[in-house]
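To begin, one chain is listed below as structure tokens, in the form predicted alone.
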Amino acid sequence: MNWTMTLRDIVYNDSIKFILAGGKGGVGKTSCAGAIALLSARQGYRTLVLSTDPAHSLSDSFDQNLAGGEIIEIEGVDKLWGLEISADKGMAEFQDAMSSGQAGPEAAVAAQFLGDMGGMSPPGSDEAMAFGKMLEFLEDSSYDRVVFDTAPTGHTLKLLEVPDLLDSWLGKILTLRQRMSSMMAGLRAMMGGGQEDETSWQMLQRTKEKISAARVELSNPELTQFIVVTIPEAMAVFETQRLLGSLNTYSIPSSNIIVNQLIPENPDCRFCSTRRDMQQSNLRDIKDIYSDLSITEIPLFDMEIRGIEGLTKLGHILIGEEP
């Protein structure tokens, strides 16, 4: 795919399996992610929309409780499921497994030596759990498409760093295990234990391999597209530059910017006109800086975008089916 795809191209493209929406907090990325997921489901794709945002506003967007860490069918829509990732729940399960020895005796001993790593938790707990869930669905063939509502920019940038951090972290654990294996084998022999169970360490090695595979899939423009959502204000434009720079650094394909909450013309309102002039100036800057990207303009709605009806209306505008 060497051309710049519009949002319509992405939604209607059979090969696109992963769509990520991200941007500064409060710009409407969750609404956009929900609308894109709804469009995908109505195109016949079995679609999962999940949120890695600790704020969990996906439930508000669909006007349905998606909390609890379980996949839930979206009411009133065929082929659409939702999930809000519970990072706290996932991290608690991870730490229990490490401290209880479920990951092997060396891991429990290693936890004593690596206490400064947050009780053997991977770097960036929330982001690590979010990436772990992403990893799960990158491999899951149950869905034709997975739409990720990512956390605000700062968290998303940390999320992009997670593969490298986890790879390094797992490498340290595996190295420590190798150094300790002979000692643990001797202890087991003294205690009359049997041979070492390799299962847990094989699992860690496979996890490293999965991380490498995920990098490949997330950097493949025929499979993945990251949609940047912003508003025409100076701080949001700055965040957009920072996000797109990081996406480029990590080779995450991104060819679309949604500029949301554009104030319509209203000559009878001086305040509205002043705000609109400011927005239009920033919009021109966005178009100048990112002339090689597809830019979708979304007006400021006179109502809260919530529920299937609101997301449907937004979806039509996103793909140019409604003025």
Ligand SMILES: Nc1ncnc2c1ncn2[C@@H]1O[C@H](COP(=O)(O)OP(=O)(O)O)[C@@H](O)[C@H]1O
Given for the second form:
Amino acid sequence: MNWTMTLRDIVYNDSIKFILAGGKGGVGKTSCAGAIALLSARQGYRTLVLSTDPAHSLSDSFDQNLAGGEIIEIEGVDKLWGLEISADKGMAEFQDAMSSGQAGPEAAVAAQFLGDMGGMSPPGSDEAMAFGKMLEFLEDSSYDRVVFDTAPTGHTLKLLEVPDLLDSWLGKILTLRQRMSSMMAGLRAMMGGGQEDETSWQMLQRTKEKISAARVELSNPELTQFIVVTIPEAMAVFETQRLLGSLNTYSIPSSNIIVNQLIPENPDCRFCSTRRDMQQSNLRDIKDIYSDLSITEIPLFDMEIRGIEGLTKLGHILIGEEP
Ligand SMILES: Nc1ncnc2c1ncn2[C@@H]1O[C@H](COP(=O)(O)OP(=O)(O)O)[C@@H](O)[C@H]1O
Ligand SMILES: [Mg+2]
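Instead of the form predicted alone shown above, give the structure for the form predicted together with this ligand, please.
Once more the chain from above appears, this time first in line as the rest of the complex follows.
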């Protein structure tokens, strides 16, 4: 797939498993992620729409309660599920597993030890949990497609950094394991343990392998597409440039920009015309800078985009169909 795929190409492409919507706060990420998820489900793909934004708004957008950190079936559409990731819940589960000794005493000690060392502690919990969920769904074949409603740019860039950070963090733990083995033998004796518990180390090793696999999948344009959502205003355009630059650095395929909230022509309204001229000038800049990307224009609606009906309407425009 070397040509630039339009949104329509992406949405109706069987091989695309992950679609991420990202950009500045308030530009329309959640609305676009919701609309794309709806289109996917209606196309027959078993679809999960997943929010990694700690300030979730998926529930508000679908006008259904999707909170609580559990996968919830979305009413009114077949084959569509929603999930707002709860970092607190994920962290509590992680700490439980650690303190219960489920992951083995060495893992707990190593985690504690590394946690105390500056610069080697695990990455931010929100992002790490979100990435953990991503890993889960990479292996999970119960969904044909997972649509990510991401947090504003800064958070999302951190999320995309997680695989590299975790990979090197786990690499360090596993290396330390060698050096710590004599200390561990002593510790096991102290705790009255017998055999060395291999499983926790194997688990870490497997996690490291899974992360490497995820890295490969996330940079494969036949599996993953990151859609950048923006509005035609200078600040958002700057942020778009930074975001696309970083996506490029992380090798995340991104060849689509949605320019949202374009003010329609209205000669009777001076205020609207002035704002429209400003927007059109920024839109031209975006088109100039990103002439090699697919750009989709979405008008500013005369009302909020909410519920299945609103998201359906947005979806039609996203894929270039008249509703
Ligand atoms: N094209 C549009 N026309 C009208 N309202 C819109 C449009 N796009 C988004 N909105 C509204 O703007 C607000 C923010 O949108 P949202 O999708 O939640 O943005 P984000 O997830 O980027 O913060 C919501 O109230 C949404 O209904
Ligand atoms: Mg949002």
